[in-house]
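Taking the form predicted alone, here's one chain by itself in structure tokens.
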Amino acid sequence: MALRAAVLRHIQVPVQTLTATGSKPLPRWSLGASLRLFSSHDDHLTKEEVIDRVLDVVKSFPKVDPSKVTPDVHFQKDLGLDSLDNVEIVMALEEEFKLEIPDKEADNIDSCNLAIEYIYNHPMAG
């Protein structure tokens, strides 16, 4: 009971006020703003930041000619890399963005475009 009371003292419930006619409540808070306040990861990367960093990782790979790297490049078809190289690039991307990509997802990342989309949409990419 004491725990419940302590928790309830710290919870704030949004209040709605009625208009003068009493017909329709007006919210005193914005859902979008409130969700942003409760987000645990407010510093999400922009798409441009993800693109730049993914391209930098791929360009720095020893077997890659940096002049051939674009956001649309395929690791094996365009850069001539093999499946082991593909795994190494995905591992380098995990390290760069401080996240772990599950094996099933990592197997599907075979181009810069797929890497960019995966990382941009990952909530914990940093």
Second form
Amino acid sequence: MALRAAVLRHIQVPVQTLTATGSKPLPRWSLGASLRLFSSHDDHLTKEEVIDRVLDVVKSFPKVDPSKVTPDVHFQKDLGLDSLDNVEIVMALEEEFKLEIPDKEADNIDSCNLAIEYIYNHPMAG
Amino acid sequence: MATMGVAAPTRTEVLQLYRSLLRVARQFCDYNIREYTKRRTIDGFRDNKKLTDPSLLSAAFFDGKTQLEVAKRQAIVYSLYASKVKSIMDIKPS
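The block above covers the form predicted alone; next, return the form predicted together with the partner chain.
Let us now look at the entire complex, which starts with that chain.
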């Protein structure tokens, strides 16, 4: 059903694909090119990719023991870091995913879980 | 320099200053200055981590704020005279 709706949406009003897919412009009008069979956000990162990259960033932090890093590890409680290290890790994540995280939300990112959730839900994560 | 009436900075303010300094470090186009700014803020904040005396805290915080202003200006000045050749450290191995 969703597939049929997606197909209809693309056939009937191709002009609207500009807003539906956000920032990506679609100059091509051929049906095959504008047909997105499996998702409407295929340029968005997959969850596994986000998890992998976040864990890599945390593991490469010099004060962190890589063997302790799991997707639900807490920076201050499990890894023994302090709030300054927290800020540094969030900055490293900003650089990795080319994001600008506002201060208020960066203060809340306390664990790998929250970082992965935030980045996965951010539309501009690259 | 720090008057008696100045309240000690709150934890949030200190972390905000830390974050601002690291953000300004990213704006430098020269690799060396960028790394120096990052290193210096990390070391400076870590050295003063254990301070509890309010007047020392305000002095250190005020110092940090002044350095932030200096860094912001210098980031602009450096970008005016940026080198065309990128530092070898900035070139990612392909």
